[in-house]
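A lone chain, given as structure tokens: the form predicted on its own.
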Amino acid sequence: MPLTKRQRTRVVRGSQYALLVLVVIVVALVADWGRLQRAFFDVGIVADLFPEVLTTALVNTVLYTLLGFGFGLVAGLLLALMRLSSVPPYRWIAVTYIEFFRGVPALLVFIALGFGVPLAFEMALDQYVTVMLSLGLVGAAYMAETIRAGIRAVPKGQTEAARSLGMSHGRAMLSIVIPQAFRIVLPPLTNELILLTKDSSLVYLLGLSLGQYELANFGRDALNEYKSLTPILVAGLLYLVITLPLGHLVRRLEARTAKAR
């Protein structure tokens, strides 16, 4: 007697149940737990590692983070307007900086405010400065289109309505129109430093101190000092202590937003 449609279904889910339970069972009977817990999770090592690894690798991560965000927002919020201008000079300028920012690796830009400018130019640049340049520029690109697309977002009515009591465009955009399309473009502004906070990582190319160290460039030194992956686990877990909650709070934002439309 043939299987029913239903029948089908249940034998199919049932036999990739079985197939993950025998992977499951071949791989705990034949992997060395042993060497891979000494390889991958020291609990000496991770002992070793703190508390410099909070103290230093995970604040410096976290400022180095807020410090090209913040300077990327402001930026941003600057090439939108420009991107939105009435004068033609104004959009130009931002859709050619957007397109290139958007168009160039972080890594190229990091090497290029790390080592070129100080060789072009003969004149260092502060470790923090060219952290927030860096992380700022590419960052600004990306954060500009999601402003730009908050501000048309918001009704024209908005602007007409303060229009007709008197504002200037300048202050009906400034307190009416901006602050609306912040919230509108909250959750995906929270996205953007989620990647910031990834991007961070490609602080160790400027050859930091170990006073500077965020926590990639922590665990790679940590990993050639022990001959164990742990350090790049526990940095790998630390950063999902910034990314994780941030990833939450994009989602309750966006629940939020979709709610009030």
Contents of the next structure:
Amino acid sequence: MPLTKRQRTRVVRGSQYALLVLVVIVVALVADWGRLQRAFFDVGIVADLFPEVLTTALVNTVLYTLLGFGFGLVAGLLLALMRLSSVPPYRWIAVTYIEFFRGVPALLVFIALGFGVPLAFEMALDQYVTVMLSLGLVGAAYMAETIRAGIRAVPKGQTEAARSLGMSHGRAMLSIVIPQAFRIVLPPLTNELILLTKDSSLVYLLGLSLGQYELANFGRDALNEYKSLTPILVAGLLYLVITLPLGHLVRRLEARTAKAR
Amino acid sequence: MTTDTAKTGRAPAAGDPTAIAVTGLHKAFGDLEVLKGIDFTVRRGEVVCVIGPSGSGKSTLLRCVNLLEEPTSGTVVVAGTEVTDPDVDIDRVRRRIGMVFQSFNLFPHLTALENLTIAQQRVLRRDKAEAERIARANLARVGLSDKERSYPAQLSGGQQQRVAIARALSMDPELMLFDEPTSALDPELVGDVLAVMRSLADEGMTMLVVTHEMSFAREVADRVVFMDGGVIVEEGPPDRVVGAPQHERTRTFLARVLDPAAAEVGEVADAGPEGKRVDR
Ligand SMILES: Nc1ncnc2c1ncn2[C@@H]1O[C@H](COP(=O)(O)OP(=O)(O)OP(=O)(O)O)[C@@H](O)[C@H]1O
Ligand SMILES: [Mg+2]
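Can you give me the structure for the form predicted together with its partner chain, which would complement the form predicted on its own we have just seen?
All chains and molecules follow, beginning with the one already shown.
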């Protein structure tokens, strides 16, 4: 008996639900719930983690991210302007920098700054400076490319209008082109902030002191203490507390940009 | 500033009757020679319309006057300042020359009022209150006092172009350049912009206008310049150039502009004024 199109859709959909229900039942029967809960979400441990996981770890994650982002943004803008310069050596320097730092792992940069520089130059950088540079140097390379694309996306007529009003090249860039470029690159820059939030976990390599722990380090430390995955899950959820709203913001900004066109 | 007037861009003796003097102007983009020796002058208070087919070099000529394009050779003197002199402070010259673009080029991140004040404050160093006073006066002049807080995206094309004219006027320019100011507008919005330009002309503003609006050229221009292929083919009072053109090329062009349907089949290779691209 041939099925109509609607009947066939219903059968396919029905069997998909049936499969799902079956899997859920099997997992529910097989799993050792007590143990899983102890491993992943031990309420006692969660209570123990607070408030330090917020006041120290989350705060430090945000602080490190902002340090890296701030440095990366300024350096990225500078690199973008160098990349667009009419003086060839500036362009070469910018291109070399961008290609280098986009091409090597961020981990390597952390090792170089955290261990390489102190050993080779026999001087210890301030911890916060190390964090800012490690996160910012790589971030700057990505942000430079984003900002450069943003500057180039501003129509040439904007510069021409500014120049025809007597503005110098620099003034036209500062007052007219860069503000418009930043509106264009706000969504990708926010994405960069999300990536940096996650990359800030690499700071854990640097062997910081207790008060300087960020989420990953804090979770790792608590993991050793409690022999439970709970701290890692809590740390993960706290990353989401930062990254999910930012991701939502990116989509709203993108929608706004799309509407403005 | 007073020691070397020619280089600082200050106005020369008020008696100088020449606003723009172009001599032997050549401009090439790579191998493409766009202007092939242009000579012409615009007197103070004069309204000169430049007409001609697409690609004839009208925009390039206009852009050479305020050095948005660097001439390949020849000289351009604007109100006594030789702008082609390599030692000239071009930013100082440009602030005296208002320019209105086909695609308006308002600053989209600024309100109408801010579009008018930013260069006054940043370039002329006027304080905020004075810049706003002058800006409001100019918005009133173009009939848009109620739009000072609007962003360009919230304005119609005709309104945007009038704000752009007001923006140029706020710098107190000695002359104004218009590059097809109505070509990007819906037909019903053209009239408002032309009316503003007409009143400017009546107030004695020196204007160099690239346009396809033949009625404007006939009624407002003191002189019409017809360009084709990078040279001036003929120029003179509108009655003569538009009314009774001497050259065959002028006649062909006018026939097509005034009655596009009558365009000859042999001429389709040339895009003509209706085939214009609008740079946005
Ligand atoms: N920046 C540039 N680089 C290369 N070629 C150019 C440039 N600007 C203009 N041209 C060329 O110069 C020629 C004249 O251009 P121009 O814009 O002056 O013509 P126009 O008379 O204003 O035409 P239209 O009526 O279409 O505006 C065209 O062939 C154009 O392609
Ligand atoms: Mg043109």
